[in-house]
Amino acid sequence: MRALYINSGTASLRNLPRPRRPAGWARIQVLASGICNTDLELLRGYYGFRGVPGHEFVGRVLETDAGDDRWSGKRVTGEINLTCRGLGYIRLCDLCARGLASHCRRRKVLGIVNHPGAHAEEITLPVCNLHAVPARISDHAAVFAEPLAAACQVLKQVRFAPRDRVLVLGDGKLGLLLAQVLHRELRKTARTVLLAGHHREKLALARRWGVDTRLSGARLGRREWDVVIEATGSPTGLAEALERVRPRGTVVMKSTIHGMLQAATAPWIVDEITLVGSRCGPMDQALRLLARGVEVESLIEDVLPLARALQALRQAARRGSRKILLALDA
């Protein structure tokens, strides 16, 4: 099968062996999936990378075991994170058992830690990562259901009070995602939900769905909101939040970025600053979301074959793009 290929900051377009299924999991033909910050990250040596990319991504299922018919033929997104219930442990580690499965002591991660991705014809994933995705949402938007996932996680990370003034920094595919959610999710509660970010346009479409803007660099204020959740993809979008955030205010970190961040610590023990790590979601909600109306498909710049895979990323790597997809009907 065709898939998209990393080692050692190169991506090539490769003919692997398709997937082996192991017993309890699903062969799934990628439909479509999209490329994300993450997997331009991983070319330039995140987690020190060498494989197939992606884990955003809408599938058919194409095999599980027999007698299983639960799953067959149907349209699935699937959790990332393979944990000890999905790679076939009896007995769960520490994490598993106490609820934390997302940081499972044996996890490997769809396209970043030790299992191919799903810039791929064809991925393989255990049965209980699966999610059916309604037929109302389409393929495209489907792909978004893991970033809008990772949007949602803030929402049951933070405790939000009344009034709260919120500040997302970056205006990039997530960026977009999380100004839409929380502004959707607080708007009857929060007194403000902020983006801020470098590009015009983008800044008018979060206008289009209700989110008020402002082009960074503008006045922001100092150590004046109450949350602000750094989505900006650069080394020193943490000192800018930490710059912008009251004291014993908090800040959400959601960028992955290879190398060192650059901002220093004083500020938030001075400030007694609240510091939150952010990565997946809830996938159920997600999708709950999109059948909803989420507007996604408006993120979306160009739909490439996998053919075109190398494009693709040269395309996604480009200053202020959005999001681009590779697709199978493409």
The other form holds:
There are 2 protein chains.
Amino acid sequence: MRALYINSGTASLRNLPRPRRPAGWARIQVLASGICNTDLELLRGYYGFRGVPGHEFVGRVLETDAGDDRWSGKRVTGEINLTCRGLGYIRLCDLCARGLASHCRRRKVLGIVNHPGAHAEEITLPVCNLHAVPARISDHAAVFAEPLAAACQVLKQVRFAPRDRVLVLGDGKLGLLLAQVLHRELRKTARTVLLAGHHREKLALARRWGVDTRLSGARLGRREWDVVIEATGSPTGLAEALERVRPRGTVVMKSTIHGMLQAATAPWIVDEITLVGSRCGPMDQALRLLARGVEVESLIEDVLPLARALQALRQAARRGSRKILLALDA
Amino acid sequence: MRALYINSGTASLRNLPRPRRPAGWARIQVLASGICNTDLELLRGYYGFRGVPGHEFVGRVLETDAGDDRWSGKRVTGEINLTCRGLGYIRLCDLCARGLASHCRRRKVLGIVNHPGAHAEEITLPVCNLHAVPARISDHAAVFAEPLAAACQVLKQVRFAPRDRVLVLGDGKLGLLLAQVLHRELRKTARTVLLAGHHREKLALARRWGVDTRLSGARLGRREWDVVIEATGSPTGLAEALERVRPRGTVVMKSTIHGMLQAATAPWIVDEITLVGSRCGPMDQALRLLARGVEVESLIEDVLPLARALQALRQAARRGSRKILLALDA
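Same protein, the form predicted in complex with a further copy of the same chain this time rather than the form predicted on its own?
Let's see the whole complex now, leading with the same chain.
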């Protein structure tokens, strides 16, 4: 099968053998996949990655265990973390055993850590990782289930209070999803959900969803916001978040920046700030939101066939680009 | 009156005018005060401090407003943060108005920020800052109300779960108080409260209180502890705490280190760690604990008269020293 392959920081299209399906797993035809900033970081050589990237996808189940026809032909997306249960261990690791499966000590991650990803014609995943995609969600929208789940994770981790002022820093793809989700879910309780970013056209998009926006660099105030979500993708984002948040407020760290942070920690301590690292989230909630009309298709910049994956990567790497999809129907 | 005075990183004993008492304030004779690491940092020139240090104290009220005899002659300790209410502002700042008075925007801090401290014969404080000291608490023990309150703050900020494994890093004065308080308050629910430090004799002290201890450098495990309290006072303490805490665990930052932290933030985010800055705490709770027998007098290394405050500072600055008090009865 055709697949995008990264080796030592170089991407190429390759012909690879179709993936072997272990018992209890599904073989899935990829209908569409999304290029994520993480894919670009893999290409830049982080994690010493070698393999097929891609972890945002929608597909159709081609094959499962004989006698198990619950999933055959179903349109699915999937949890990207492969954990003790899916990997077939009978004795769970301590983290799986205490309900922290997304941090499993044996964790593999679709298209990121030791498991071939979705920028390919086919993938395999444990059946317990699958989520059926409701018919009303388009293929293109379903690709957003994974990043949307990462946005929903903030709702699980932070106890928002009535009248909170919430600031999302960064109008990249994740920042836009975060702003939309938080605006929808908190609009009856929060005082403000404001998105601050550098791109006028992206902020205009967020305003269409009803989100308040402001150009970065405008006056956002010091030590004022109850909750600040750092999604800038920039090494200076955390310092800005810490400047904006009020004493005893919360900063959610969404940008996995590579390289070192340099910061004075004393002000966080004196101001009793809570910093929360935040990663993958609940895909069931994301699919419910997509079914209820969270708007993601306007985030798509282009849809290309897998054969043009190298061009897609270049396009996704351009500053200010929106989401690039690879799709069977492109 | 005599007072310890710091100016441009130099300490001296001075004769100063007695403090003027504004209306609504108390003038207090200091019975004993404790030398805190913060005092030593003021002496090293942090904050550009100039004035009388000292924020851990017990005293006797000499004078309040005419007609207000609730406090006259009472033995007291006090909240160290002077906020809108105490400072006499009728219109509260936004932080006081929302119940975050200890982060008041107009905040002065006894012996630290713009208000003369307790290493002196007398101090003044707003009456609303005072706490009566129950008779069963000795003068020497009462000096610990402030640092003990800082330890209690962790109980307010962290939601401990049953069966938690709790690690306190650092066997300095605050680490010892933290270990004792957490051991007492969590012993019926937590699986472990362990104190790790470098000083055998301090660990032995903690063991007398029933706390489990381990010498730092011994095997403390990686990514294992549910809650890690960083109280090492060392610039490398936070990195160690982040290494010890389990995914989705909590690190409480108690060491206000000056200088820059250098750290890779990506692992915090991938592991979804929560970092909580923690400072002053509830003095009423601290006084209740002292009355119920939290043991602090064994933390005292020496008690000197104010006249020997310079020697006391030198003694407190020695590595591994315990608490040095200045006291009227020494």
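Positions refer to the first chain, counted from 1. Superpose the two forms; the largest set of C-alphas matching within 1.5 Å is the rigid core. These numbers were taken from a predicted model, which means no experiment stands behind them.
With a cut-off of 2 Å and the rigid core superposed, P305 has a Cα displacement that falls short of the cut-off between the two forms. For P267, the Cα coordinates differ by 2 angstroms or more between the two forms after the core has been superposed.
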